[in-house]
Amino acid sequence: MRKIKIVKNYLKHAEGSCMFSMGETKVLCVASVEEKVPPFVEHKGGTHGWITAEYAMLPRSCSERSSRGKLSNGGRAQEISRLIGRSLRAAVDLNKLGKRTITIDCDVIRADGGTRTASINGGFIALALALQKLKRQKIIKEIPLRDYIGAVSVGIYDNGKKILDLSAKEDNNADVDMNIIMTTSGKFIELQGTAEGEPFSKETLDKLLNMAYAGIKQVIDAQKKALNGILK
């Protein structure tokens, strides 16, 4: 597992923010609160809120410059945005949020593999800080977090070596590449796994999942330390 570093309240004006680093990967995660919900939520007639996310990479977050529009509007960015939103919604009781939307912006400052997992991990911290501020302002009665969530990549690289938290070099040359999102209690939110070369067995899958569980425990321990017991 690469070193995790968390800097809370990185932006002055946001309801919640942090700079989240896993190794050389660095993502700025920012939570913004709006007192409204999307039309598709409004039309259902409920009183629950919504959590969504937007993911983008800065043009020089990688070794060569890429177009800003391509990085923020392409299919990969949209897919990762939806993944982050789904993951964070699983951590929150939306009925207790009220009719408001929290948007999590995840901007990759420096990319060295695992940008989507780092975005989820940092996005959770930004979200929790925003919810804490809403409670402190007496806008909500309680912090509606169900559980901590963490994400990590695992894979097979270099002739069968099982790797936790892949760097870009390992990711780009992996025979198997997986992203796992879980709760503190060990329940899965999402699994994304692909055999880039030879298919892999259930036995290999079980070993990779066990590695991911151990890695996610380290992520959540770091989140708990940063959030100082926001969720008992």
The other form holds:
6 protein chains.
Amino acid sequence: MRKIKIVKNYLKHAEGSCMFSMGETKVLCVASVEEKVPPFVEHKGGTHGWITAEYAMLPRSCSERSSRGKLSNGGRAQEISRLIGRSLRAAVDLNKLGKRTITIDCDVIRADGGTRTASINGGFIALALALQKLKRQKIIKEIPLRDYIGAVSVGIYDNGKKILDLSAKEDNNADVDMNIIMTTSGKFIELQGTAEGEPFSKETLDKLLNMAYAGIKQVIDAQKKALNGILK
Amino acid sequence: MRKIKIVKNYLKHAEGSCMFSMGETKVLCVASVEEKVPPFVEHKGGTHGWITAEYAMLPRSCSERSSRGKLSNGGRAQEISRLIGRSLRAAVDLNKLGKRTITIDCDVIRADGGTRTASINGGFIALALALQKLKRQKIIKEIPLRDYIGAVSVGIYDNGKKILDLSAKEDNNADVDMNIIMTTSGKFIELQGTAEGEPFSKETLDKLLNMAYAGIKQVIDAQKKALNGILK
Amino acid sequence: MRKIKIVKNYLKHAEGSCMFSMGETKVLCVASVEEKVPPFVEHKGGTHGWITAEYAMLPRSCSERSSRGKLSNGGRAQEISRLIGRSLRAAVDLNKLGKRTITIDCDVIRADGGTRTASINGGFIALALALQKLKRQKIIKEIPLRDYIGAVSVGIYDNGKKILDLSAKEDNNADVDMNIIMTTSGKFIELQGTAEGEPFSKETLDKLLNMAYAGIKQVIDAQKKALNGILK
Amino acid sequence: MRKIKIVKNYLKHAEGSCMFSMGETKVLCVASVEEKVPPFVEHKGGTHGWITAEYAMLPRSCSERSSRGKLSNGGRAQEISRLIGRSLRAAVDLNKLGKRTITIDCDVIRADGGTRTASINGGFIALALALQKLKRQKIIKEIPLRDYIGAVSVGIYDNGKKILDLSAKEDNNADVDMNIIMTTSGKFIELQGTAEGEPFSKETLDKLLNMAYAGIKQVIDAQKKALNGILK
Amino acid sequence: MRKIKIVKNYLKHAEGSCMFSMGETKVLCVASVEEKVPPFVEHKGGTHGWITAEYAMLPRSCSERSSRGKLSNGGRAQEISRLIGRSLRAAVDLNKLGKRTITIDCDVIRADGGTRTASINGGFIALALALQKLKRQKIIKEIPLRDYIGAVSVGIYDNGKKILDLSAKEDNNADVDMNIIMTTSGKFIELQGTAEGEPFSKETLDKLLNMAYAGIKQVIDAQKKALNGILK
Amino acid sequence: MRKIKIVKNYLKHAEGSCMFSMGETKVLCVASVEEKVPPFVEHKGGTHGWITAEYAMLPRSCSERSSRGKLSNGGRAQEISRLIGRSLRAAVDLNKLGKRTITIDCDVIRADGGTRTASINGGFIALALALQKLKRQKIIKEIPLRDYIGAVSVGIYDNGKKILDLSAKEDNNADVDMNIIMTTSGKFIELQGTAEGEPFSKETLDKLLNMAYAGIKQVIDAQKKALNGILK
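So that was the form predicted on its own. Now I'd like the form predicted together with a further copy of the same chain, please.
Following is the full complex, with the preceding chain placed first.
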């Protein structure tokens, strides 16, 4: 697994933020709090809050420049935005958040594979920092995090070699590409696996999931260190 | 599992089409052949073809009317379109397709859960019929299908009850929601699982994957019957 | 005139719906009721309701695939949507509808000429069924339909041959193309005639209008049969 | 009928232009020539040309300001653009135009009813001037106009009063609203009639068509005078 | 400087309007009053009003036709719209305007250089007429204009020749292009200067500003004459 | 003036890049080279190249989150993009660039006033690095830079206090706000000044321009140090 680097509070204005690096991949993750919820949450009544995410790549984060529109509004960006939001919502007791929305912006500064997992990992930190700030300001009574969540990619590359945390080069040539999001205790928040080339067996799946858990434990260790015991 | 119904060649103009029903869910799947490939396939040179998909819901396919734009261009629709395209490409040897694109339109006429898996199942039939037509017209020498592929949803509902092929009501209240796409021999093309409520364990995952395979075998049996031995 | 086929209540969720076929042309017409009116109707005060329509073609309803955007948002689709809405509004006493909007979605499943007239004919049935449902639910006291309305196309084709209910092939080669919408008693709701080739005389117009009325009587007979005396 | 006023060559850059007024309604009609045709005309081969139109209203041409987008791209604007284009194409032998496109921009400066008919009438003049210029420059051998075309609105207003050339106030309260486009000899290019309130009878239609022809003769007289015998 | 021509009250519906010509450049400037303010002004509380502008060119105002979208929504049009709005706001005591918005539409009918300065000059007149009307209707107590404002372009053309009020031909070949907006007493509202070719010195800037003031005095004289002592 | 910090080659993929900070304002400036020119440059023939820019702010770069669309496509962003492109083009001999386009992306990571001037200053460095790389790769013979260019803002704040390099707080309350872009020798590339409150005199303008030049000399010194004698 590539080296994790976390720079907390990268943006002075934001309620929570971090620059999250995993090898050469670098994502700026920023949490913004708004004191309102979207209509479909409003309709539920009660004190439900909401967490949503927006993922975008800067035009030259990759080896070739792409247009801003495609990188922030295209199908791929929307799909990843939805995945990040869904994963982070699973980490939070929305009922204890109160009637507010936290938006996690994940802007990819430099892309070298694993931008969606880096966004979830860094997004979790930005989210936790924002919740911590809300608690310090006595806007919420307790930090409504259920557990840490961590994400990694695993895959099969180069005729059957199983690898953890794929770089762009490995990802582009992978036969199988999986993204796994888990809790501290190894339970699944989300798993997405795709056979880019050959279909893969249950046995292969099991091995990849084991590798993923080993990686996720490292991610969560780094998060714990950065967040300094925010969550008991 | 709900009842599968397949009406082949539903549209007279299209190269391949079927109305695919799974219980109350009804999707019109249509394959259109064009004698050109997108630029990024063109760049590879050779005789590579391409398969892509567009998923949309009719405005009143659900219990409440939604706007056309959201139902055909929104993030969810784009995400599902990409899933269908990716799954069907995995079933085809694109190199043997020749420089042509097959677009699979999946229009949901009536939605009662499982529209994405129904789209893949019906989309496979439309695709196979289009390939059969190309072969009959001697445009291609052989039908470049590698294997049948089938898709089902599985989930956990109502305090831990594991179920196959979720209806809309079950889906909306599920704790875990998975979509599995497999080949005849039970290998994975794609798996996507999400914990909507509680994170789930590896043991639960294994049970759900077993259930899914049982369902997919029924889907593939129905496909085989409809396609009448198109694939040896 | 081509054969009319009406399948009522095609969609279980909708307040009113039918699959309307005229020869090879097949349009799914669906009525959705919402308990609000657009601002410009709201401004009138009172108990005015509103009826509007959206016409779209599925991507492969024609012999060549077209893009979804063009088929549902382009100038032609918007023009036809406006025609359908205007015609159906003329059939209803909007003042007796109450402050609600009925949206008629007309999705062309298969196109072989006459899709706009088929949409009006099927749209009328979907609308009538929705009104009937509102009455049964005691939301309205009486069904506010003024009269049946029927639509047909007439044209001049192949050096002066006058024809009723043009197919796509006839339509594409027509010198004159008219769409007529009439009531049971032969009064005009709307008429639109275009000389695609040679301008046409008043005498020709009169003959075409006579043919149209004969066709519209058949349409209204089919509607009456399907609706089973909904309107005295 | 309201007073017609024609100011030829209003824009110095354009191949043909006129400011066309009909009472208080004022439309700037401008013809621009481009030496290429759209793909669907290109496909026909030969020397076919094309004529198209764009209709838009300035934001404050009406009594209340509307947004530019709605006034130039909305359904109504697109429908009228298509009508103008279709009508003007009917006046020209496109085969003799050669491989070029003439775009007629009709920008409504001041609106007081009848903007679509004023656009067609003024658009015809702009088109004729552009064709005359092409002939003078020896780009075409003869002016490929088949005949003059004129347009008027007729309607029923105020409990059955039949009127010619409706102002905005009359139009907004009309029971029947028709737009008629005819040639010098009284043949139809296009007719569009709508019952806004009560359906209307064949007898009423006949009377309205007679009134329309009387008005169109005045329009064509004004065009002939302005164009000074351009067409034998 | 080219000849200024002002036709007041060009549009009967608008609160204020004029056709402003400067040589061959011709801009229709129209003021529309709405009894509400945008949210960011609303938030200030009090009786602040707002003035905004929209600049657009008609498709054939230039020597070649351009698309409507580009001419009214493109970057250049938006930039000029912002400049016009900012300049006119500087002429008004917004606090005395009351909670209303005046929108100035500047539609370029014919372009021969200097369309943005003509828009500001004509826009000032339309604005002043609208304010006069509000005062006459006793909606405001006094006309909240602080001073006249006038705008001209100056530039360097043809190897160092300094010129006032550039035509399109001069503008396209200018080495330096400046737009200056001043009050009666020669104070600056806005200045924008660009070196299209060679950078220019402070000395050159001073000379251009002197020329500009001479031109602006002529503009303000014409405005005063047209507005007939509206402002003491 | 606030402290300038330049981190060169921030993105490994790009031809040239730097993170440019001016106090709390931080802009990532990236140059991308493409071997083609836009059509209007192509039409000139010869070996003309092109330089263009795109300016955008990240959603939470300011104290409140804004939507991505507004921050990268709105009128303000387009206006600034055009200014950056124009200024950088003035620094380059486009004829010696050859038939290629350099796009400068300026993404504001953190905004505290002066983002447009920081974008020009950092954009110049990214551009120079890209040109240096092209020369090292022997794609161009010499670096076609004419001179350094530097940009600063100056303004009047708090009842007449003249200040250099405004922060967000100062900018929001400024009476006059100017952006000046100059060369090493103090010649103007562009100047834009706006009276937000009171119009300002020629005397004030002169003082502000002097302050600006002093600031620009500091900017250019920092650029020279970072670029290490790239330009003689």
